[in-house]
Amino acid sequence: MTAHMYDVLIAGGGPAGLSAALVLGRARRTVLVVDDDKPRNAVVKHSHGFLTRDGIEPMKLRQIAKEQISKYQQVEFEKDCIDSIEKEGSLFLSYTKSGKAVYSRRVIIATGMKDELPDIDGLDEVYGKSVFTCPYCDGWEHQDQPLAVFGEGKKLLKFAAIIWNWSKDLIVFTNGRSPVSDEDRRDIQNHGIRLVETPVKELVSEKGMLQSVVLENGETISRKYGFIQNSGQHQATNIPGNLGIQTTRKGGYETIGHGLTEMKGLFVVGDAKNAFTSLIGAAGEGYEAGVAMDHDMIHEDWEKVTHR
């Protein structure tokens, strides 16, 4: 088998590997960006928060950022996945799903996070559509309306307070899982929050749009829209874990900085690294990690001009 050898091997199309592959495109340094151009926030209908880009629709900001890049001819992209990756030597060897091999001087892992969501059914229609996990991404268009909450455990309070600061029509549905402190209890009552905590039975929509939330108990709550509070995200990929890269306790891969991990070469950015980056700090990950190892392979060549 024959492999291809780059100076940078990009896993993740997204903000973060799309602006790492700009900033070394324009470095002159040879690029491949693999990506099955299936992205988590596929199943929103726009993307905001990202600067001259907002309200944009997910797949469009990646359309505008490859026709950007297609000028640096250096770089290019694949539609796959990496399957494996191996040290070998200063190189890295690269497998894909689809069979290519490839060698490159450096890697970055920028594949972000999956959701895995509650055992809740209806939640699937919803999702994405009026139900969303990001309040700084959706708040906004969905202020004063009827919300729900669905979330548990320790961190529901401050999620709670989150999402009542773009609505007091708020309802905290835990769906009869872990129970809620007295002194949480109290906080969220007196804020004016309905607090439910019998299992949920169903959510009710038509054409993805929340309409309510069906109880065990057979009570129907009318509700517009909702945010969950755990999605279920995990890591995408475990390459790097494969590689003896530890996770955080948050669930992103540790970095020393600029991304980069303890294996030198080998750099994490973007949800991959933060659980939760948002685009536009993804792409300035990107943007930085991609300024690292730049100046490390100069380094790396000069050093090999001086030592002749």
Ligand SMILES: Cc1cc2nc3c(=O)[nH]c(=O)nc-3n(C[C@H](O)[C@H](O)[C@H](O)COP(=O)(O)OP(=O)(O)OC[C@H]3O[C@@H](n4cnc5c(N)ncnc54)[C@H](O)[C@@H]3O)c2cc1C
The other form holds:
Amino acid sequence: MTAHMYDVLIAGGGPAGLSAALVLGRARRTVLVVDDDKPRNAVVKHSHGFLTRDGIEPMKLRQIAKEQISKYQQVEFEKDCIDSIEKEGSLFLSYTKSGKAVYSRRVIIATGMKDELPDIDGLDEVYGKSVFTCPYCDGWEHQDQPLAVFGEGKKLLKFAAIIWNWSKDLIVFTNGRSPVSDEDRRDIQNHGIRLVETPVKELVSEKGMLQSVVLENGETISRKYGFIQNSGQHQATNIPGNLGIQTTRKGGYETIGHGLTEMKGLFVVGDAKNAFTSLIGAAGEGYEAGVAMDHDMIHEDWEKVTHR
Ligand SMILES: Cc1cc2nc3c(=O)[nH]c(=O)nc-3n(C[C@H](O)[C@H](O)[C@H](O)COP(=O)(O)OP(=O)(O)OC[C@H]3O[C@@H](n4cnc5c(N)ncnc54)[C@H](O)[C@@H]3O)c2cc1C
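Starting from the form predicted on its own shown above, please give the structure in the form predicted in complex with the named molecule.
Once more the chain from above appears, this time first in line as the rest of the complex follows.
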């Protein structure tokens, strides 16, 4: 098998990886972006909060980015999946699922996270269409609407309070899972919010639009939209873990500055580092890591000439 050589291999072509590719292309680096095209926010029609691109379709954002990066011809794209990465001396050797082998001086992991949804019948149908996770992403569009909030545990009160900022017409469903403390129950109810602790049987929807929440006791409660409290996520890839990189309490890979990990030359950016970064935050991190690793490579090349 012939191995290809690049300055930088970027695993993941979301906002984090593409932003790194742009700055590295402009720094005249040879870059390969390998992406298997499964963005975390693929379920939503529109994404919000990215300066100059508010309301853009998730795939359109990527398409525009790729069009602009195509000007920098040393940046190549491949639709594939990075299967494994090993260190060989000062280089990284990465293998793709389709069997390509790639050597690179630096690696950026920008592979994002995968969400874990609570086990509620009918949730898959409405997720990203009328039930969302992040009010900063989708709250404005559903302000003052009859909202359902699904959540449990110690963070429920805080989550309900956040969603209350967007609509006072709230019903909180705990799905009967973990008991709410008397203090939190009083606080929620004092804000005019109905708290439903009976388990949810199913969500009824039409073409992805929530109609009602049906409880196990037979009651049907009409709701138009909803927000789910974070119920966990996991890394899209455990490649950094296999290379010995630890994870943080939130499940992101640990870094020590500008996305650099404890392993020289290995960077992690975006959701893979933070669990949830936002589109613009992920793009910012990709840029920062790109500049940091470029400085590092310039220094390396300069020193080689100095010590010749
Ligand atoms: C439902 C939902 C709605 C959201 N809405 C918004 C919003 O409106 N505004 C906002 O700012 N943020 C929003 N977010 C958050 C936002 O999607 C993320 O913070 C952002 O996408 C993180 O960017 P990233 O580049 O780190 O990861 P991603 O965008 O997830 O990109 C990672 C890429 O890596 C690829 N990949 C994974 N493993 C491999 C591998 N082994 N080899 C090759 N490629 C791989 C994936 O296919 C994917 O294309 C939303 C999130 C969700 C879940």
